[in-house]
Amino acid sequence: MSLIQWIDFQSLGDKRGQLVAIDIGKEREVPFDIKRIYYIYHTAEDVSRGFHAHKKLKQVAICISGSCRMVLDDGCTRESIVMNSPAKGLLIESMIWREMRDFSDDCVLLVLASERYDESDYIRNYADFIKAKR
C-alpha cells in the first residue's frame, strides 16, 4: 500500500481565475475535523523541515503556491512526492515520519491538522519512531 494518499479538491474557475473550497461537515473532503491550520512560507531552497512523526495527529498538506518535496516513511516503506498543485491535498496519517525539502522560492505549504498543537504528540527522533512502530 502506498503512503501517498491524495485528496483531489474541486477547482472551480473561469476567465477570472480559480477557486478551491474545502467543505467542513457531513460531506467533506478532509477525513477529520480540522482543529488547527497553519502554513509554511519563505523557506530557503536548501532548507529541509519536518523530521518528525505524530502519535495521534493527522494532517492534510496542500501546496497552494510553488512546489516542495514531501518524504513519507512508515518505518518499512519510504516514499517521496513533489507537491505542486493547490487542488490536491496529501493525507498524512498518524505515525508517519515526514520530511519536507526542495522548497521553491514561492512555495506556500498549507497544513490542515486534526488536533491542536501538543508537543507530547511529536516523535522527533527517527530511532524512537522506529521503536514506537514496533
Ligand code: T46
Second form
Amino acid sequence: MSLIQWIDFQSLGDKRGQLVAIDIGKEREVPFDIKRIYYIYHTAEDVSRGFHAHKKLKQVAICISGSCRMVLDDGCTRESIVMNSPAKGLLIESMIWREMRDFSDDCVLLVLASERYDESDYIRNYADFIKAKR
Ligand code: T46
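Show the other one: the form predicted together with dTDP-4-keto-6-deoxyglucose, since we just had the form predicted on its own.
Every component of the complex follows; first up is the chain already shown.
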C-alpha cells in the first residue's frame, strides 16, 4: 500500500471563491479525534523540516497556501509528494518518518493532530526509528 494517503475534502465553491469545512466528529473525514491544530508558515528558503517520526501521533496535513514537498518513509519505502491543494489532506500515520522541503514563500501547512504536543512521542534519530520498526 502506498504511504501517500490523501483525504479529499469537499470544496464548496461558487463565483466568490472556494471554502472547505471540516466538521469535527461528524462525517469523520479525519480518521481520529482532533486534539491539536498547528500551522507552519514563513519557512525560509532552502530550509527542510521534520526529520522525525511519532510513536503514537497521527496527523492530517493540508497545504492551505503555496506548496511544499512531503517525504514519507516507513523504514522500507520512501515516497515523496508535492502538496499544493487546500482541498486535500495527507494522512500521516504513526511510526512514519517525515521530512518537508521545497517550501514556497507563501506556503502555509496546516496540521490536524490526534494528540496534544508531547516531545516524548518524537523519534528524532533515523537509526532509532529503523530500530523501533524492527
Ligand atoms: C510534524 C511536522 C509535520 C510545540 O511547542 N508545540 C507543537 O504543537 C509543535 C508542533 C511544536 N512545538 C515546538 C517544538 C519546537 O520547539 O515548536 C518547535 C518547532 O517544532 P518542530 O521542530 O518539531 O517542527 P517541524 O516542522 O520539524 O515538525 C512539525 C511537528 O513538530 C511534527 O509533529 O509531524 O511538523
